[in-house]
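Encoded as structure tokens, the following chain is the form predicted on its own, with no partner shown.
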Amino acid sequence: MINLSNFSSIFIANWKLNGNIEFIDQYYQKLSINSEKCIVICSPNIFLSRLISNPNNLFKGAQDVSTYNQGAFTGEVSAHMLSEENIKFCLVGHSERRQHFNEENSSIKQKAINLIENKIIPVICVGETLEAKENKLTKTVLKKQISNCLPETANFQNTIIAYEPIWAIGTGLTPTFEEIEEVHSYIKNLNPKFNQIKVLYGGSVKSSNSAKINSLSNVDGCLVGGASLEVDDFNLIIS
């Protein structure tokens, strides 16, 4: 498993349902890597074998994994299969999976268990809706999600949490820097074993705000969606 303490920051590109072979080839030709930062590219599963990695700071990531390890589950991809493809990170519980595919905390937890057992770092996504934020329920929602999604085996060495307020994803809206810092601090102080855990911010991250976001003391990097599809923008974000 990757030693997360080796990196000052972690940046994850989530391409979602985008990309093709030509796009991938051109992307890596332009991608600029900083040795002090961990860079992860999460592509659709069909393209995982085409992603480029190195053992130091550039890694391949999946966007999801099955709750099952093997069996008659057509269309599923197990954590063990991902490990054989040299996948080191995997997103679980992304808000789009929760919203469009009805994923629940219990299945997210099982996916995280499977990943950790196969030495893949789960990036467990949590975040509140606009309604929850307006009703001042952000911390209540996050506490429930984290309590129910993180397995007992999760710790700062094998798990990452990504805070992605649902109302900020793809909207161009973001919390204030003070709100981001407050939420990340809250997450790290929920449990003593989380005080060193890497917490990334996701939600309309772009080259114009990423430097300020990543400079916050409790932010350990960014989960980047739409902006990661433009390699020039992503290079600015990770620089």
Ligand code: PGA
Given for the second form:
Amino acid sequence: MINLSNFSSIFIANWKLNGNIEFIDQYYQKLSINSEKCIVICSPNIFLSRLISNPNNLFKGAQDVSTYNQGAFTGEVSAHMLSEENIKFCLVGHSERRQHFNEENSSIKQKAINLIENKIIPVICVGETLEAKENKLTKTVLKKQISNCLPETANFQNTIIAYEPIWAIGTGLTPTFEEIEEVHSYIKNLNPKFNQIKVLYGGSVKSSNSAKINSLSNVDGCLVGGASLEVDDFNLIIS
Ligand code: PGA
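For comparison with the form predicted on its own, kindly provide the form predicted together with the ligand.
Shown next: the complete complex, the earlier chain at its head.
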């Protein structure tokens, strides 16, 4: 398992269903890595073997994993298979998976269990809808997601939480910096077990707002979707 405490911050590129072989080759030619930061590229599974990594600060990540370990489950990829491909991180419970693939907290928890057993760090995504935010239910929603998605075995060394307000993903909208700081602090104080856990912010992170977001004291890095597809933008975000 990667030692997360080695890094001042963690930046994860979530390419979602994007990319091709030429894109990947050009991306790594231009990607510029800084030594104290942990950089993770999450590509579609078909490209994982093409991603470049190093043992110090550049890692490969998956976007999802099966709840099953093996057997007659056509189309699935297990945590053990990911570990054989040298995958060190895996997103779980991304809101797009919850929304389009009916993923529930119980399966997210099982995925996190499988990943931890295979020494892959689950990046467990949580976040509220706009409706919940408007009804001042953000903390209630997050508390429920976190208590139902994090397995007993999760701790600050083997698990990351990504706070991604659903209404901020791909919209250009973000919470205020004060709101981000407040939510991250709330997450870290939910349980003494989590007070050192790394909490990343995701949702419309761009080169224009990433420095300020990342400077907030309870923000340990960012999960970047759209802006991670432009390597020049991603370089600015991680610089
Ligand atoms: P976005 O996506 O940066 O395009 O808002 C973030 C995510 O979905 O992880």
